[in-house]
Each structure stands twice: as C-alpha cells, then as structure tokens.
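Just one chain follows, in the form predicted on its own, and it is written as structure tokens.
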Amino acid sequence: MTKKQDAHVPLDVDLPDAELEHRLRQTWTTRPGFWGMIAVVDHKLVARRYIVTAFLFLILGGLLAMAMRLQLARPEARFISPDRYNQIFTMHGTTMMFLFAVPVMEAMAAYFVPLMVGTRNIAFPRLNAFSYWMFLFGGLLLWVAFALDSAPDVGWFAYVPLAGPQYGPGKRADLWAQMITFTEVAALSVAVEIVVTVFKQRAPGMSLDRIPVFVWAMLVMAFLVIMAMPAIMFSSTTLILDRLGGHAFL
C-alpha cells in the first residue's frame, strides 16, 4: 500500500463513535444461525467449547477408571473381558492426557491471555477455531471406535513393540496414531497462537515485565507444547509408517 493510499485508511480515532461502534460490531459479532455457530472465531466462545468438550471427555475417562477399579476390586472378577479391559486401559490414559489435560490448559490460555494483554482476539482466530474442530474430530474418532469395540489396546503410551505390527495386528493402533495426529495439530496451533498473542498483540505500554504472572505461565506452557508435540508427532508418524508401510523405524 502506497503512502497516498494509506492516507485514506481511517483510524479508530478518525471515525465518529456511532460509525466506529457499527464497524466493530460488524467485524466481531458472531453471525446468527447454524453457519454462524460453525464459523465462530471469537476466542472466548472457542475456548468455552474447548473447556466443555474437555470436561465431557474427563467424565468419560473417569467412568473408564471406575470400570477398571470395579474389575480389580476382587480376584478373578468377570466384570470386563480381558480384551475390553485392554481397550479401556488405553482409552482412559489417552483420554485423560490428550483429550483433557493439554486441551483444557490451552483453552484457559486462549480465553484469558487475550483479555489480560489487552487485545480483541487471539492471534490467528481462524486457526484457533480450526484447532477446536480438529480436537473434537480426533476425540470422536477415538470414542466411536471404542463404541464399535475397535478401540486401541496398546497401553497408555502405545510403546513399540506392543503397538507395532507384530504384537498389534488390525487397525486399533492405527486409529490411536491417527487420533494423536489430530490432537497434535490442535495443541500446536493453540500454542503458536498464545506465543504470537503475547509477543505481538500486547496493549501499548504493556512490556513483558508488566504482563500478569498467569500470562507468563501460559507462555511457558505454550513453549513446552511447541517443543514436546513435534517429538510425539514424529513418533506417531513413524509408527504409522511401520504399521502400514512396512518400514522399521521403531
């Protein structure tokens, strides 16, 4: 944009209050109807969806923990079959870690950090909305497989050789690795948004030494996710290549 064109772009202070309010409402108000619900990019609404969905998965994971404890309450119990127990054990660990712990912390950051640093929305709001749908789809994929008796049965961490093609035939471990890919993309997306929001969208005069302690904590958490998730992504990718492509990475 040239200087001449730039001179014709009105700033907030150049607009009458009524016109400024109209433009802000047109830009930031969520559109009504089903499409508006699907396409919402308000960080507060997306974060609320994250939190509600994560706590629903927490309840499901808690029910699985109760089922395992009922099975182990007395010797030689027949409450759960051995195959189903292996599925429940994997589902509980995966749900608590990848569908609750990480998403709920990032959701808290996505809700509060933009408010605390004085910006209207989180950085890359469409990416933020996209990350939620990736998270939801990955979680539904896992739980639909569990409902169809095809859930992964490879332990909490899907370590090889238990999760490899030799000791984990069928598609159960493949579903686990695919679900992890969806949650990895969602977690990395939100972590990047938090980092960019803190460093690039702070209110004027809010230097890094003036941001709240909570924002610092969420910033550190985002960096930890950025450093940790690529390793998990690489591992799940090599697991898929081993299982479906006949490679021997793991």
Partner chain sequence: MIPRASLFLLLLLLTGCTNPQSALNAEGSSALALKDLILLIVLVCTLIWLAVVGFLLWSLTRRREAARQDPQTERRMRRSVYTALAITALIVAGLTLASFNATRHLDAGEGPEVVIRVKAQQWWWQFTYPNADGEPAFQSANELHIPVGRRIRLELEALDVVHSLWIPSLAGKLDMIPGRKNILTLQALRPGTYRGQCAEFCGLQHSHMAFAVVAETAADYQRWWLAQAAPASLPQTEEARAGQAVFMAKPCAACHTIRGTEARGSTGPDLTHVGSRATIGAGLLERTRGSLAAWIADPQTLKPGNNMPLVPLSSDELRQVSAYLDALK
Contents of the next structure:
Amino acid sequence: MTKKQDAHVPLDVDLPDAELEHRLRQTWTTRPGFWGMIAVVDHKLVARRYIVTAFLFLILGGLLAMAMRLQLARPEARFISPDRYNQIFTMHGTTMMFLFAVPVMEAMAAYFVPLMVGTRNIAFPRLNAFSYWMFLFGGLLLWVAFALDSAPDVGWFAYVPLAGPQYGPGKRADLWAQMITFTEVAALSVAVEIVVTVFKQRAPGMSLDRIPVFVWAMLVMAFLVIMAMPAIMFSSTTLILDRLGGHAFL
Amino acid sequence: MIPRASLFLLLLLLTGCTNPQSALNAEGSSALALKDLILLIVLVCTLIWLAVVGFLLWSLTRRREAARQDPQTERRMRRSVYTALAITALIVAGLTLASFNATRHLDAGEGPEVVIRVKAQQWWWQFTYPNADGEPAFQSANELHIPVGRRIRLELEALDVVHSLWIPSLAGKLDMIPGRKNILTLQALRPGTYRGQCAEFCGLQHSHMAFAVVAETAADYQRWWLAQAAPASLPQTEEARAGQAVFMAKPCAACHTIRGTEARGSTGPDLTHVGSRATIGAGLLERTRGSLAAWIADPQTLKPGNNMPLVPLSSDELRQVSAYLDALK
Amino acid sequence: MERLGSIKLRIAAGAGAAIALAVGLAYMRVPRQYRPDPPFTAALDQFRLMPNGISGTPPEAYFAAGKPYEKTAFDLSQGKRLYSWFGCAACHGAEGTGGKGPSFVDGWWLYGPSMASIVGSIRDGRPHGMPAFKSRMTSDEIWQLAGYIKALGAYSASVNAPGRNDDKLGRPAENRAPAAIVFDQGPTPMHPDQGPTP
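For comparison with the form predicted on its own, provide the form predicted in complex with the partner chain.
Then the entire complex follows, led off by the chain already shown.
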C-alpha cells in the first residue's frame, strides 16, 4: 500500500522504506495529549465519536419516549405537567431526527466510505472535525436547555405562528432554531465530504461502476442531504430572524 | 385456551370501532368513503404481506444447489422476478388511483347547505350560527349541533396559531390557518354524538381542545336552534340571582357574553346557554354544577396555561355563580 | 494507561462544555408560573403609591419572587395579549403610540415609570378618562399588563420582552426597546418624576 504510491511522488522516490514509513507516520498520526484530542482530523476517530455521541442521544431520546408513554398510560394522568410534556415530545422528535438519525447515518458513511474507496482520509478532514464539534455543541445546547426547563415546546417541526415571536415567548424556540442550524451545518458538511471523497479520491482503477453498493447508497444519501438541508437551514434561519431580528418571514 | 385468549384480544381491539372518535366508526358520508379506502389498503397490504412472508419461507426451504444446476429453473426464476416487479408497480399505481379517487369524491350530500362558522383559538372552539340573512344569530362553544342528512358547510378560521378540525366519525381533517378561510363540507348519516379534536399541535393545552358534535333530526335541530337563539333565561332562585350579580361585578363579564345581560366580553366562550352543554373547558369536564364551580375556582390547575384567570371568589360567591351558570339552559 | 488518561480528558472537556453552556443558559432562564398563588396575588394588591399618586413601591412579596412580571417572557407575552383583549388599543393605539390616551413609547410617564404606579393606573383608573380595571381584570392580569407596558416604554432592550406581532408594526418590536428609538421629548423638558431621558 505504501509503496504503490511512490511512483507518483517524485520526492519520495529515492527514500528508503524505513524513512518513508517514518514520514508517513509523522504525517498521518494523531498528536497525543489534550490538544491532539481536540484537533483530531482522522476520519475513523471523528466518525467513531460521531457514532458514540449519536447513540448517547438515542438513549436520551428513548428515555424521553418512555416518559411520554408513562404519561399516556392512562388518560388524564398527572405524571408530567403539560408544559414539561410539550418540551419532552419536542425534545424527543428533535433528538431522534437531528441528533441521531441524520448524524449516525452520515457517521457510518464517513467511517466506511474512505476505507471502501481506498483513500487515507475523507475529503476536507478539518471540515469533518468541525462538523462533529458543531453537532456536539448543537446537541449539548438543546439538552442543557432541557435540563434547565427552557427546552423548546413548539413541536419538533416548529410551525409558525406557534413557534413565532408572538406565540412562542421566551428563549425556547430560539434555542431550537439555533441548535437546528448547528446540526444542519454539520450534516451538510459531511454530505459534501462524502460526495467529494467518492468522486475525487477513489483508488486508481476504481471506476464509478466498480464502487461497492454501500458507497453508492451513501453517495445518493449525501446528495439528498445536500438537496434537503439548505431548505431547512433557510427556514430555521428565517425563524431566528423573525424571533430575534424583527424580520417578517412568517 | 390460547386461541380463546387471542380471540378475546382481537375482540378487545374491535372496541376501537365503536368509539365516538374513530375513523372506523364512520357515520358520515365522507368518513364512509375514507373508511372504504382504509379497508381496501389494509386488505391489499395484508395480502402482500402474506405473499412476501410465504415466499420468504419457501425460499428458506428451497434447495439452491439443485436449482443452480438447472438453467430451466433459473430462467423461470428470472421471469417470476420480472412479474413480481410489474405486479408491484401495478399495485402501487392502483392504490394511488384509489386514494386519488376517494379524495376527489368525498361526498357531502345534496341540497341546500347549513353554514356554520368555526373559529379555533387556544384552546377552544367557537361555533357561530348565522340566521337566514347570514348575520350571526348566536354562538356556541365546543358543541356543534348539526341536522342529520343535510349538507353542512363549515367555514374554518383560526384566530391565533394553526389548528386542525377533525371529526373522524364524520369526515377527514382540515387545517385551520390564521388569515385564511378553509371550507369543510360534511354530512352526518345517523343521529348521534361524535367527538372532534384539534389535530394540529397548537400549544400547551392542545390535548384539551376537543368538542362534541351532536347530529340530530331536523325537528330536534330546529328546537335546539330556537332555544340557543333566545337570550339567556332569567335566574329563578335567590341564589342564582346573587350569582348573576357576582358574575357582572367580577371580571367574568369582561371576557364572557351572556346575551340579555350586560356581559358582552368576547375573549372567552359565550355562556348564554352554558347549562345546555354536555361538557366545559373544551371537552375537559362533564358539565355539572360541581364541575362548573371547580373550574371557576381554579382553572389553572384543571387546565394549566389556559386563558381563563383564577378569579378570587369567596365560597358563597362561588356557589352562587355556579348555580347561576348551571341554570342557563 | 495513556488511553485511559485521554478518555478522562474527554469526559472533563465534555463536562466543562456542558457546565459553561448551563451557566450561560441559567442566566437567560425564565421560569413560568401558569397558576399564580392566591396568597401571592393578594399580597400584590398591597403596593403603596406616593400621596400625589405619582410613583410608589411594589410590595415586598414582589421583590421576593424576583420581579416575575417584568422578567418572565411568558408573563410579558400574556400582558401583550391582555393589551389587545381589554381594549387598551382603543385609546393608547395598537402599537402603544397613543391616541385619545397618552403614548407609552414617547418617554413620558405622567405618573412615573415605576411598576406600582402603572399597576395603580390600570387598577384604579386616572383622571381625564382612564377607567378602572379593578372589576374587569384579576390582580395577576393587571400586573402582567403593567409589566408589558413597562417593557414597551423601556429604554434598554430586554431579552424577555415579546418579539414583533404577526401583523404589520409601525414601530420596532418590544424586544428592541421601541421607546429608546421613538423617544420624543416634546416642547418642554421632562420632570424627573415622569421618567428618565434615554
């Protein structure tokens, strides 16, 4: 694997194997320590974090679902107050859609696609790392707000006027719209990386008709995300402008 | 033993079909058409599911080695895959057409319409019945009366956020969007009381935004209409008279209307004939004198976040007001 | 061993981020009270006005509760609804810019800008046409409405004030301190009792 590429890189042609391996290692290893942990750009590490984080959110969302089921176990139960219930069902939907379903799919792609098309790292590795942090902080923002009783209570679809400035008082829907924007940026970034990886970084000789079916599927998914996410991003941004900037997009 | 238990469970599931709020308990012409569509799709999908599971079981027991040896079998298999593909396309297209057709021909009967204006707000329903000139004759809250067999035209408006009117036993649901008027026509085929519910999440008390639909014969409807159009009856007892005085002196009259008195508020439901309704608080409680008193005493505990404030009243005042309201038949 | 250390670091970093977010959000937190406690609303009626009817001080209970009617987004937005439900717009204008009654956004407070005097004006009425709302609104509602009026006339923007209406507005939304923008001193300088200049 390491020797195969020598022919294309003039500088490395004359290097002995040991030296070449040393240089490769230097280029591709993750630096140790706290800073190295923050600055990691290796797609396998980032994707693994993505998957673990997404599954943590899945568990949290599942706990909320159980709380809802307990409340609904018999009519007019007083287990959860209506206000808290609305927060819980909004949080559940938002968590499952934006903090689990989309990220976990993309993280699987970010993990396997570079390996399957035979490249060392995903395209735009720093963007990949950035998208993880966006996703993480978006999710944290939402869940900390929930812990503080300020979680969005307008439904995970946040229809205006209910989510608008007049009928959704407080910071709740603001936090939702901000968090959605964060995770959308993350999702969009990963989708772009996958498309570029598949089109530009396939191993020599791997033409498009020879890529694995999984890679095809992920490519299609990435294109769908690229089509869909900007529309949602536009909506959540206009919602925030409506609420905080005094604009009128409703 | 086991079959009997499963039979019992199946019967338990069937209780869903007699519910006053169930699309399977169709008593309206549109609801019947929708129910047929639901049953058709369920039937077709059940058959498909059985076929798929059967095929799966068959393929598990199939001897692959033998089949692979035989080009004849291979060709036959290929042909059956193409056939299955064609059948799938046909079924999907057929169901789409059936769905399209059912929605196109949602039938609301013939003849002159009964027009009722519906205004949804957080979290109750206001029904305005116009008289012959189209002017509003009276208002009702959370209780819709309609004559059986007639074509009913509901003019839907929302005053604050998006709501949705859904009476599953009579018709499909229709969204109510602030700033625009939607029209839902329906027809009840049999007298009875059905339940409607807001079907679009509209905030804190969305779940307690229900209403009753009373479908009755033309004569009953006429009688009800005339009774509702009349101004409120005068309080007969000493207690009720005192209750009326309290109602007028306290903040109640600022939000509620009782026709025939000086109470003309328009923020809350019209209470002119509140004693004739079956429920209060948008389907929250059965209307009795006790529940009226409980509601007035502490609306925010019964339905947190609703727009009725907690008006401090003494126990005597509370008793008097509830007697007065309960007598407003 | 090294791997264990890095996991600890990760957990520490995550916890640190969560705490930082929590502190930030706790600062903005707005607890809601749908059901006012009857003893609390009874205590609210005990506010005192100065003998001349201008300015005064709210009861202790109001401060003890953390001035909810000026700070809770929910109460302020309920106040906004009450503003239209109880016909304030008829005299003070749909946008609070005045009409038959005085404006709320011009920087002038005839009876001072304190919460107590606004509540007093709504509850007991004022000369020259302001009716008393004592018999039409509960104490809780009067305080909600007063909080909204105060937010409308505030000179600095509050994060909890309501945003713009769904219909067209001629002035900036309440959360952008319209009074600071629409302020108009008028021909005569203001008396200190009638509020600060922005």
